[in-house]
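Just one chain is shown here, as structure tokens, and it is the form predicted alone.
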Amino acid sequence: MADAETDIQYIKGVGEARAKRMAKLGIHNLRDLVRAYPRGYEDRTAIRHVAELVTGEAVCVAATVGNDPRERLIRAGLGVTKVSAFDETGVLEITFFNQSYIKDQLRRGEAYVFFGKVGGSPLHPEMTNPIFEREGANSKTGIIAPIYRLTAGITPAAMSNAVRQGLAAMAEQFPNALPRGVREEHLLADARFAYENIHFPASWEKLDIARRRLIFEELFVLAAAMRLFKLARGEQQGRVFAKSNFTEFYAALPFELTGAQKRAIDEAATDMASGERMNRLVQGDVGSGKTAVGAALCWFAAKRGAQSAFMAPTEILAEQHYRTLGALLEPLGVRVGLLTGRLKAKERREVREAIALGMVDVAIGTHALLSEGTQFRDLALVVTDEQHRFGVNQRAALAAKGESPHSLVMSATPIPRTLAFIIYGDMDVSIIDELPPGRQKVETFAVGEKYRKRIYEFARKLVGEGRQVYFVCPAVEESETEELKAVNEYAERLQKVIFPELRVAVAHGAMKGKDAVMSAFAAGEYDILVATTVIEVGVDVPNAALMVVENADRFGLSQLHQLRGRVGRGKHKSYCVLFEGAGNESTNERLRVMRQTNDGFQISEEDLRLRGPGDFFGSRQHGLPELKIASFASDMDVLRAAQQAAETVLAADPELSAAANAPLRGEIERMFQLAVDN
């Protein structure tokens, strides 16, 4: 008997050489091996008569070999073995390539079961290189067969055999993080049943039972981990700010805040007055007014003699925040400073000195705020804009410049609430689900190539009225295999051929000076900006009234929604045109959603359903573990049940110190150690 940590090279049939190859699949020990779940299954349970075979279908056929296998060499290195097999309804012609041993394994007059894809025609069916065994053996056919991820040197048979040996070696030591009470309450299978039937299911029903157990367990561990982190974080003390109302701040604003904005401000201010360190996410759609929420809390801290840091992912966005926050806060006596890499050495030195002496109440900047040369006199609040653009270590480095400062992070990428719990499970969440008055809906159209000339004319008309236009492309260079609009070539064509009389600029992530180009566009120095998604988080251009997205099928819904949010930011009627590209049914369904709603949260739910979670955040860039069997897209009901179960367990045992919860704690530690290592 082996335990979960046993190196797989010691498992029967693996050995040192094969273990090295399997390491490329992330399989190092017995636990990894039994958790190398199949990526799919082949149904080898259906037995067909020859007359019932359908071309293209993969099925089993029970047939008798009618002749001795015939072998011949077509050319050097390519041998062919042919044989005919029959049942009472017809004849099946079978071909094997480079398998000369077949002639010794198939005997005339004996019955076999062949599994493979049917070729030929209905009257003359064929199979090429089928799997086969004697009728009644039921080890390769008559089963639901697992399909595994493979790597060079690991065949399907070798992988299946290794897993079988691994399951046998495990005996009763299967990984099991579910407390008995949770398993019984949710009617889940035991660990041994689940692992055996996820790999080699006795039936489709038993496969479903196994999958449900393992999916629940994986999401339960993740939910428990996030809850545990949140409880641990709650123990951190933070600066106590005596809570007061924001009447003075609201009265000084040139606009009325929405109820959702005021609610988010109140929730954050309550955190800051609680005595515990705030760790709150403000999530809102494009244009919902998150910056005003951040400004209110910076004012709140400044009125109590403390400093705030406001970090933006790009210099252009930092400069925009500097202008916006300066206009809001300086009339209230709050001193605002800007620190970016663009400043000259002398200016940078002066700003840093002012921050260190406490002469700046709100320091706005990029990662320059993180550098060793930047010191704060009394940093009590860190506001991070576009939170997913910063790594955990960057945010931690800024927080380390104060004594446990409160943290407010903002995201303009609407995330489904269920997914937000996992990604931001250690944070409290405020959702701004109202748009400020006057924020208009952007009319959206999905069109084919036949409308291209009309769209160009519409763009020219808008520019003639004094507006500006974005054209967004998915590629920087022309693709050799796909018709993707490449930003440089496309910009050149628009300038020279389509709009020679207009001012066309180009911006993409790989070019130097892209921020200067976008600033010039914002200043009205260009009529048209051709760009990649570098503009997704960029400067505010109220005069831009048309967004044209080329090859829209290459973008996720949430990304398209972010791009659409670049227009409609001023008083002018605005439009978004999506060129359909490939135009398959899946693409068309996604683009229909874009036409029907401007609600970012509704769009994010659809994106999750249609594409899975990858379009929001890759797990690796967030330090989250990679799910091996569960899916945020299809297992939402299980996730909710797993979250509730995890909260119940942690309510009774907040530190998971009970013996019954030791396996769960160990699994959490292992899961997140893997995420950090990767």
Contents of the next structure:
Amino acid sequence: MADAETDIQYIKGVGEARAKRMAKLGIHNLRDLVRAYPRGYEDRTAIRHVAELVTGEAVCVAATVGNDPRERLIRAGLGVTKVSAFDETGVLEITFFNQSYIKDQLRRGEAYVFFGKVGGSPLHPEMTNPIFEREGANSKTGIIAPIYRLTAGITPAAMSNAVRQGLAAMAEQFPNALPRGVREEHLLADARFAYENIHFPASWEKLDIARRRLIFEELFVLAAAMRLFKLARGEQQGRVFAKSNFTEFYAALPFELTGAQKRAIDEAATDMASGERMNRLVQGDVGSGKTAVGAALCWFAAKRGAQSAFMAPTEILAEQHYRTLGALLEPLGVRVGLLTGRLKAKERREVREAIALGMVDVAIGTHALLSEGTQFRDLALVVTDEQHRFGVNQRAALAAKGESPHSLVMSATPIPRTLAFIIYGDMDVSIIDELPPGRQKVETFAVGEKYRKRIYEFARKLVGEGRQVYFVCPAVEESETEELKAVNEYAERLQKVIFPELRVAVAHGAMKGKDAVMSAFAAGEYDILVATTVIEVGVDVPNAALMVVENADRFGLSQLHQLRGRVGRGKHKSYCVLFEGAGNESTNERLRVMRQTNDGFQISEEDLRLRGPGDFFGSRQHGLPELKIASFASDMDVLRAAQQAAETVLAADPELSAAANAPLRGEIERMFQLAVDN
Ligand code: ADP
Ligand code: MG
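Could you present the same protein in the form predicted in complex with ligand ADP, rather than the form predicted alone shown above?
Zooming out: every chain and molecule, the one shown earlier first.
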């Protein structure tokens, strides 16, 4: 008896050699085999008479072979086998290239079904290299045929056959993570039906039913996993902060907060009053005003005598936050301190002491702030201004570190709303989907080389008006030295040849002292900053009014959006110019999206649609496993239902310890185990 764990080499017709090759496709055991879902299907259900054949159509013809197949060698390496077949309406001429074994497979006077694309003319229809089998076999023709991902040495037929045998060997042991109740409530097919019909659908309708079940199941496992992690993280207790209003804080702000900002603040304050530890993500587009949200909560904690840590991804951002929060909070009696590696040893010591003694209410620094073991007197809130997403596992590790202050993570990377709820399924999410009023749209242009001179002149004109300009080149993949060289050469050219009269600076990811360069640029000591994507990270230079991106085709949409977010931050009309580079269709579509919208969420939805989740997230930064059948881009409605089902199951069995939930637990472990191992 075979089960999901059975090695495929023991499956009939597979054997050791094929099993080795199939391992390259990630197929090791029966479970992998039945989950090697087709990447598409070919409709071979239409059966026509010869007289009905339409040129160009791919159809089946049931016909009798009328002569012995004739083989001819046209030239070395090109053999042609010809045969004619007929039915009661006409004759079909069939040609096979380089398939000399055909002559042993087709017999005069016998009936076959041929499937292929019709060529020739209506009166003289032809087929080249058709698929065929004896009439009545129904294993290759007359069916909806699966198309599989293949690898060297595994033909479509071998793959189909292995799957057929695998399905048969599974008998009643198909993997099934769906509890019966869920399956019934959501009217989902049983596992056997689903696996059989996903590979060899009896009809398009049955294929849909099978797909729906498998997609639901996969998203259900994922949602249950996120829920499980969230519960496991525990009802960790958090300090209770009596809730009150933020009137005093709001009154001190130089602007009126947007509704979305207030909502985020309110949601976080509710968490902090709840008795449970807050674990909230604030997601907001560039410039949506996340800093003010973080500041509000630091103020909230300080008013109640507790300390906060405010962590930025870079020193330059930490300094920026220090200036902003200091100006805002000090007048309200909140003491703000800065702790970075750039401080002199003595200053560092003093700040640390002040933090330890509780003389500082809000400590601002880089992410090293906590890891360096800074002692707080009474740390109750950590605000993380996070650029890069943490994987689920990393978050779990952080949470497990023991001490558990309330945590608020602010992410500037807009991800599609629907996706946020999965990726951050173990966190609560607030979304700031509104920009402060009066923001000017950054005018965006995608241009070719012939505009280069004009763009340079435009940059010169803006600098003449007192503005500053960014030039960004793509990161060079091969090596950092290469990258440095590319960006340096480019900067040198701009300085020496194009803008000899202007002040040009360079900043590069691996460069020592890049923070100093960027600070100097922020202070207006340079007119032009040539950089790689280091500037993606939220620098705020309101005087910068033009962003020029070289080889924009090499950037993803979300990345371009982040880059564009570096301008239009002040009162000046701002522009973004994208040099198309060696653009193609998909580049054009990406750049079109950039021209059309400034909405980061919409851009991320498009990005996801155009690139698929794999590329969208890059190297699995999201810490999520790869989905085999469901798609983050198109199965979002199913996701919601699956999520609800998962919540119901976990509510009844929070540790999934019931025997009925063992398969679900197994699937979760497998899903995340794989994500770690791969
Ligand atoms: P991000 O969400 O990208 O971190 P910031 O917090 O840096 O955005 O805010 C961007 C700019 O918008 C800052 O100069 C900030 O002072 C300003 N700002 C934030 N909220 C508002 C608001 N409600 N009205 C007007 N300006 C605001
Ligand atoms: Mg920010």
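We call the rigid core the largest set of C-alpha positions that still match within 1.5 Å between the two forms. Positions refer to the first chain, counted from 1. Since we're looking at a predicted model, the values are computed, not measured.
- Superposition on the rigid core between these two forms places the CA atom of residue 294 less than 2 Å from its counterpart.
- After superposition on the rigid core, displacement of the C-alpha of residue 136 between these two forms amounts to 2 Å or more.
- Superposed on the core, the two forms differ at residue 183: its CA moves 2 Å or more between these two forms.
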